[in-house]
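The form predicted alone is given below as one chain in structure tokens.
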Amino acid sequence: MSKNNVINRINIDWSPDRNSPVPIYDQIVKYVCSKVSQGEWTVGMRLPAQREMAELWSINRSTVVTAMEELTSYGIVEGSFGSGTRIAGNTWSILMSEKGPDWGSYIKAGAFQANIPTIQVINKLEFRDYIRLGTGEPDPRLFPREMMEDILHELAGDITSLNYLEPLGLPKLRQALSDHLAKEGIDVSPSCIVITSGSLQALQLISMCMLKKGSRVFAEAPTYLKSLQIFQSAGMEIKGVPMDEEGIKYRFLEKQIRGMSSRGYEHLLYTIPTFQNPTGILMSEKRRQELLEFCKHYRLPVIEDTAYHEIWFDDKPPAALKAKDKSGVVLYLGTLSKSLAPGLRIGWVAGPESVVQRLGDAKMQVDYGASSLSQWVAARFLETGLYDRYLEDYRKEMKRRRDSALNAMEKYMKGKAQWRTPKGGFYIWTTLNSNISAEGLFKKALEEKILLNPGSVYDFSTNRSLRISYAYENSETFEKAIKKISELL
């Protein structure tokens, strides 16, 4: 499936009314006609295949066929029904929508790039009835419901308003984060912390504020950043840097940094040193010190993403780069999405005050601040010590899931793939032994209602790897899915 086909594909969030006296096929016809006449579905956009629509609406495929045949007779749709049907290019649909704007041309003209097709499919199907074997989200059943109930009950009597907060975020939360980071050896004052709506927004703000078009962002290869389009949409290039078992091989950067600087471009390094996403690699203490010295020497700013830093199992990982940063080289990205609750949408950037103030100003232009209620909740979790207590049990459960997942991998995937044993985080980076395409396996797994994350969405070239997560599904479901994947292989 081409990239354009995926981008132009129609997503349907409507269902026919079974209690209506109007036949279902006729409801479908009227629905499609209304979308086209209003200009929401433009020429060339593609409907899902008949089978998908029948499954979506839980109706007989023959009903969909009847509706499509009628729409074809009107000249509204055309094409091969088996692979999807397009809005017609030279038929009544043009007359129906001629008074409205051509939304398709507006969409294509936007600067912000669409997700790559595979990511679009994953983002859509994660909210349907699929086994999520690659997701970067914790099991919602691990959510500390009783703790949350207690906190919300307390806050109900303490919060006097939920008005907008100052640009850097709730002072109480920034103080709580400053105290929390101090336990990790990171000395940062509340005035050097800005609250964001998750670490994704932190990356977006950095891309908006800190680099000009043509600049380069260096990152590990593979990397989570490659699955996003944030920096590319801002006109920057992401360049992969190889890794070994100790982390990023920073010496590969030397020649490229000199070349970029001579042409007047800026550059920065994005790294996940602790339980790297997607490989799970833990950067050694020695490599961290060397990398920091290298970046100080070349005045290379560092974005340190610590999303998984607190999810360790047996031994506590080396201190964050920010803990050793005495020159203001490192921007520290933190989040509660991987530990406490993704839906809180609470992240933060800790760095030089001038940078933090700039990001805070940009954030006020984007959304006027992260959720006030979420910030109060996060502050209470941190300042009462509940978060630390919760983390202890959370780590134990994640370790149990990792061990169970590794047992299942050994049982069903031995001889078919190779993988690393993660010391923390969510993922088992798995590389298939044969010439089997990870993308092909991804598509086959979809037929079995299993959602995988192929490694190529994180890499700078096609690979045979998978990012397998043990964080979302319980151990029984995980083993069932791995067994099926083994059979598909």
Ligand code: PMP
Given for the second form:
Amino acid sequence: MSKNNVINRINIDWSPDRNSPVPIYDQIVKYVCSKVSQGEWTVGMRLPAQREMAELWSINRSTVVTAMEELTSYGIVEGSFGSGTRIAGNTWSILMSEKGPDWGSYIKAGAFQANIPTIQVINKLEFRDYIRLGTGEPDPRLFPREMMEDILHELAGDITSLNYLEPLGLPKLRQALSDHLAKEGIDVSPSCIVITSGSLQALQLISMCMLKKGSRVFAEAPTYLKSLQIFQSAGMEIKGVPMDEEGIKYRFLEKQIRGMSSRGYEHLLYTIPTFQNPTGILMSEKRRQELLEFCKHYRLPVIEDTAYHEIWFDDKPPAALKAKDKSGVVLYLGTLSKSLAPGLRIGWVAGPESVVQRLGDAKMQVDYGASSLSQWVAARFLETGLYDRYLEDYRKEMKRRRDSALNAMEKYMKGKAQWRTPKGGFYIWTTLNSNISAEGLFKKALEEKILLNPGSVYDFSTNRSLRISYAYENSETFEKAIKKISELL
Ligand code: PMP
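Given the form predicted alone above, I would also like to look at the protein as it appears in the form predicted together with the ligand.
Every chain and every other molecule in the complex is listed next, the one we just looked at coming first.
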């Protein structure tokens, strides 16, 4: 189902020219005809609903109707207008017997699965004029512009080339990360760190290199991993493990691991112990210790995703699992995306040297290294101590946002939902009291130009929860949007 969705939906990045003497409906007809005749839009692709096109171009719906009627009469489009119109045929190609390849079937043929439709919609609308109430990105207004200016200015004189780098990444950056992690009690040498293009790529490399088809990846339920298709595309199953307020209930795994091992499959545990995405749960010190013992006992490798570890508010969280890992059970994933700049695309994996080498080798086949410029920038941020200084202010700001977000929730959502107070990270996991589906609310909110992240995209079954984020919008906008959501409820 998801494959069809990605190939089917047409993205329109064009608008009619109001100053042109050509009538607007005619411009639309010509635009659609040119896209079809050039083979950019293929048979079966779906145009947005009439109402959406009218809104997009700020024109009367009747103008869209006229254009679609004309296109229908040519045999270019067909379908029920209410639910969108499909491309039906390429008359020119047929007449001239210039049949292009059947891109539709090619697009469906690959093993890599498309995003689920809700995520596709979110990915698209995040770049339009919507209030982003669930986004897992820092507010661009928090970007440390002056620090970045200084760093880029200095680097301009220091960088001697932007050639490819060695498989594990820029040695300076790996050294800087090794020093940075040492401050967190994690003892890992630069040769045991591989730089990736964000931690997403780390997950991708792990899925390609380390598991057989049919293996299982265990993860907290709900989990960020469920919103991706990386492991599923590689033929693995993600299996949800329940949580309580102290983190993952690892005992649940016992029977499953035994069963899998006896059938010759490998398995992994993926966990976000600190300020988990999406629930915000912070794994307790005790649970961390027990989990590590458990995984050591069963020789179960752990992918520890620490994306939010540095964004704590009052108290520093317990040390990462990796800090206590003396037997190399843990693959540690880090990223600069949640704290500093997601667009740098800098993440890393720290783990046993053999694993890191294997991932580095795969990386050389996939993209030949993360951006060299980004690696220089990241190294400089860390080495100079600017990163730590920046983090101090960043944490204060995030805490301020969390507090005013909670005030707004208290004011508008009391009696309508329940939520957990996060001690760090970006998210307030909010569960609706009434039997309203979060997906339904997501659609209603879109009409109000508010983008929500329904909890079901992270879960293993439908739920009534929302992942609400205070990281992206400022407090005023957050409150305005929550008020609206409350009214919708
Ligand atoms: N892990 C977690 C838990 C995340 O929330 C995200 C971003 N949403 C990522 C990994 C991916 O981040 P990036 O690839 O930008 O490092």
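Positions refer to the first chain, counted from 1. Predicted model, so just to flag it, every value in this text is computed and none were measured. Just so we're on the same page, rigid core means the largest C-alpha set that superposes within 1.5 Å between forms.
Residue displacement note: Thr477 has its CA displaced by under 2 Å between these two forms (rigid core superposed). Once the rigid core is used as the reference frame, the Cα position of Asn435 differs between these two forms by less than 2 Å. After superposition on the rigid core, the Cα of Ile59 moves by 2 Å or more between these two forms. The shift recorded for the CA atom of Ser15 between these two forms is 3.2 Å, with superposition on the rigid core.
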